[in-house]
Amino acid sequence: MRSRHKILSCIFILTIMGATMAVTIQLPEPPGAEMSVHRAIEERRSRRGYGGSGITLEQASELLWATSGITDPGGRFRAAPSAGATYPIDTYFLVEDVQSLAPGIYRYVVQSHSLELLVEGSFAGKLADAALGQSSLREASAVICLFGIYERTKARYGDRAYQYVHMEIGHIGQNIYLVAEALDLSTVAIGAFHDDRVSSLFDVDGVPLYLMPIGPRAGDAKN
């Protein structure tokens, strides 16, 4: 059973839009980890196994702080380097079993650290399903899902952009390995899936670039 301790470090925001409720969740500080580079880089491994219990909201934090979380009291730099600090790549969470969060697919949301509910339920099977009936997406406890907005780059630097947005997604896959193995978490890069499918499974714009799924540690590591 999830375990609710600690649900009143949320902090729910509820802004009404005509009909329409919007549920923001206030993310806690990323914790950081106690492993070093060198050891996180040394021991990465793409892990299809999942345990059950579950991940807590201070380790989604530090991951989705690492994909484009904010580094500087500024807000002028992000965790991942970025082609003329265009910022191409959104993050989305679908959540299965994260302390503290309802089952659904969230967005996050970087200039305040936070996650912003776009539909609640369960949606990891049908993430799996669109991804060639991957199991590591059906069992995870969450799965960080990238999308690319080739315009946004484009606007700058042209049809150069499809190398550089390929390039940030890199990345930014590397940096939530490498969290993921400092945690002693289990994650792997899924690119294999039907864009169309998982495109409408999330209905936001941009392309689907990466599927990430995340959850305790458990079974093999292949690479």
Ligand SMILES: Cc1cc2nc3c(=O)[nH]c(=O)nc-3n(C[C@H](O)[C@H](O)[C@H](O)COP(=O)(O)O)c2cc1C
Second form
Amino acid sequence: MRSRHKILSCIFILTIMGATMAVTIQLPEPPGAEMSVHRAIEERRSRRGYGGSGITLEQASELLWATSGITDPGGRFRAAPSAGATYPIDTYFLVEDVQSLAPGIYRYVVQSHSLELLVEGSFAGKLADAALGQSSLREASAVICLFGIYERTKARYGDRAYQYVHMEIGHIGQNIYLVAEALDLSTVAIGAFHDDRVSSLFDVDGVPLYLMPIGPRAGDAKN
Ligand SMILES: Cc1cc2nc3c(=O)[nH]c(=O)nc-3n(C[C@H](O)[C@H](O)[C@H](O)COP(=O)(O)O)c2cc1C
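Having gone through the form predicted alone, I am curious about the other one (the form predicted in complex with the ligand); can you provide its structure?
Up next: the whole complex, starting with the chain shown before.
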């Protein structure tokens, strides 16, 4: 799929605001991932083997929706629970090999279920270097990168926010694990990395909490 990084012009919306031009990609509706919750929990594993054939835009849509997609008609509540619905965790998507997406770093825009391109290029190698050389990051088709913005929760709950944000990252991480399982993809929750080196790659608000590589399964390396 790497050679098929031809970007579909029909899903690009170019927004010209003064001198800045943002590239936004509307994601397709999350198609669903059929597997019983029982089986997904039972079969879930941290999978560190990644094949080279990339993932589809529909699979990306389903996984991103599972992190923080809107799940109520009023647009207020999301896929994972959040203390006081303060939603302190933002999702970024590092793309190497995803159908119809150019390699680069994207921000997941919750309200519109879309991706905003922040910077184009291949960054998986640098991300792996910032995470003790973990090969799952280097070999994945994409990496879901979750950043915590403690101030959002602190404004309401003070220092209790530090516990709440760390509880919430677990909810989101588990959603990703279970959806990846149902889609027959690999993922693993990666928490071992140098915060400053990961942050320097992204230039966004917040503290990196979890990096979750995504890709087709290949011979699983277990720890
Ligand atoms: C907070 C946390 C941090 C983790 N960090 C890493 C990591 O940096 N690299 C990695 O390969 N696995 C990491 N893991 C995955 C664990 O190694 C894995 O969950 C454990 O071996 C149990 O295996 P299972 O997830 O297949 O049940 C992490 C898991 C958690 C919960």
